[in-house]
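Encoded as structure tokens, the following chain is the form predicted on its own, with no partner shown.
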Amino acid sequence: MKYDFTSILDRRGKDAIAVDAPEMEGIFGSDYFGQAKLKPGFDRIPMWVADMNFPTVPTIPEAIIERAKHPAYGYFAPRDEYFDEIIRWHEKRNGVTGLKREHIGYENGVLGGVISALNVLCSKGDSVLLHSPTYIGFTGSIGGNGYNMVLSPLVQDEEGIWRMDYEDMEKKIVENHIHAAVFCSPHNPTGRVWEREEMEKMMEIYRKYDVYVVCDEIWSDLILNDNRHIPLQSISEDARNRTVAVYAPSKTFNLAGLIGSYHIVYNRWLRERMDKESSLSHYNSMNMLSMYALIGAYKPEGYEWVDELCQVLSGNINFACDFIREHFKGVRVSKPQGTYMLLLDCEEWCRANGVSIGELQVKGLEVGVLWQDGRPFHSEYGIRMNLALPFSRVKEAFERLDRYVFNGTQE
């Protein structure tokens, strides 16, 4: 490969909570890592929170440099380049066409583009649609913004696919009056990369109904083993118009620190008012530095980059899944299509070895392997893990889950 994707990246004081969050004190995930001691003898393995240990597209750091070396960084307004290379990047990576620099706003984060559309769309108190398991960010901003949320259950089909329940979402909408649905492609926490024909039959309940969906597309660029990501812009012209699009590069190319995220609204009508909402805390401004790591990225280089990564991601999860499979009884996971977590039900085991979720996990961050609980993510028996490490760890964790936790003791 051209690109590195096998060094062993320390990240240890650099300002990384995939790391550091075990001594880190008032941030996200520092309790959830207190229940357990390290063992003598392991060192932490990062396979919680959604972000990547590898080193980035050289072209990002080259263009975030060249800019920094002028010594003015003051109030700016965002390039063409920006625009033009995220209509190019939609163009040839999906096949967007027809999309447009008055199409694509900016926002400081996928979830702060969430709100700003569902606060044009909803009045506070309003019930919004999702598919559960979760995202754990929805559940927080939805909630917190004074949304009540209404799940429908995703179900595994005789073959363990994630599908959805039309029947149920149906049922939901009327009952509760619901004219807003979130909708995430590819689906965090489970992986599911959406088949057309699902997508139009969602929208086909969506448009009966006068709903309108607020699309997270920021794993889009994530797609493993041969799948393909279909815009749900791209199903049909209602689709088009009825659908808010949110995406980053954030996520394939590791600057979540970064900030920096952007939406695709094709109606003039609710892009305006998204525009106008995004606008009110003054707060939702692009930053210079992140513009150019968004230039920098979609860059060709950014383009062999990716598709490098997604063999990388493909590997990794094939391993951990038939790893899965072979050696850990009662656990079960449904393979990814897209992203690079995994979401691996544990209730058959816990049940058998009589060990709660949470003792189970504890077990895990003992000897270093740093998971992350599935509850807050509506999955009872859930453990979330992050494969977006080089290879020869994600052998090493499932190695030590094998011997210390689902088939041995720690003793």
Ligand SMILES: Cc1ncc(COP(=O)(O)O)c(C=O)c1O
The other form holds:
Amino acid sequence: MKYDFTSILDRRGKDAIAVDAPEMEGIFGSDYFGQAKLKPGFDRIPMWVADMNFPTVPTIPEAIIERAKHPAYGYFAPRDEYFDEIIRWHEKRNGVTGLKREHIGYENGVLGGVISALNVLCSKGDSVLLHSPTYIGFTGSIGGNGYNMVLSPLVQDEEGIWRMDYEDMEKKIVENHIHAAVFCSPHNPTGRVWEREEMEKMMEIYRKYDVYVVCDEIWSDLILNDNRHIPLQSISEDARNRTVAVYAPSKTFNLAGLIGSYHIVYNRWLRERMDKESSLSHYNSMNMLSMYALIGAYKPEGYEWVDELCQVLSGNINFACDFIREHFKGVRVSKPQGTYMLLLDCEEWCRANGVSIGELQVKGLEVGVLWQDGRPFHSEYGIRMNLALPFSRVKEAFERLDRYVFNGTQE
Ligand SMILES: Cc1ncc(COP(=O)(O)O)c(C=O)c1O
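Alright, leaving the form predicted on its own aside, put up the form predicted together with this ligand.
Whole complex next, starting from this chain.
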């Protein structure tokens, strides 16, 4: 490999809630970690919040540092390169054609973009269709903005693959007079990378009932094994016009702390309404250094880096799924096709061992496995695990879970 995905990055004291949250009162995640005391002899392995424990591609810090050397940081407008690199990225990675500068709009965050789009598409208290399990950030932001989330559960087929339940979706759309849906592609937390036929079927229903779609494609660069991401807007002319898509280099390149995302909207009416809506707070503006981060990320080195990253993540996911199948009786997992998240279903194990899901989570935390409660993701016996770590750390975590949590007792 050209890039380093094996060194263990010490992030302590470097502004990372992934590792510091257990010591930080009142910070997202700290209440949860506060339930457990780390046993002596164990260090913490960060496997919860969705960022990565790898150094990013060097062209990103290089671009930021180069610009920062010039000691004036006044008002600015995004450079042509910003738009050109985004257009190239989507063309080269996903075969997108016809994307122009005017279709791209800056968003501070993907969630902010989702809310701006919903503010255009919905009126107060409207119902919005989502699938469950559901990314925790949707629950907070969509509910918090006064929309009524109507959940259509994904169901696992005989091979354990999560599928949409079209009948249920249609019924809920009709019953709740729904005209907006949020679609997560690839899906967090199940890791599904949707197939063209599945999305076509979904869009057929949305067309029939005049439902507009906000498609969160923040994970679309992180595709595992032989899977392939298909942008929802490329499915058909109708999908292109019915969909607001939101992207970011933040998940792909570990830039969440720098802030910076963007939307792609082909439909002019939607785009202009969204731009107006997101301008109202006067907070939705680009940071110069995060613009340089994106330009550095979408350089040729960034393409290579992401290809290598996806290989590493695929290896970690394959190892973890095999390990669970072989060693953790009563724990079920559907192998993710994208993202670096694993959603464990521990119901059978909890029932067989007379241990509650809360107690099970504490057992993991006590031996340093910082995993995440799946219940806020609408997964009753779920635990979400982030596998974006050097393989040696992933292996260590699973060995601890084997020895001290699922198959042994803690001393
Ligand atoms: C599906 C999904 N959307 C959005 C976000 C957050 O994006 P942002 O920080 O840009 O709002 C995440 C972060 O994990 C995510 O998983």
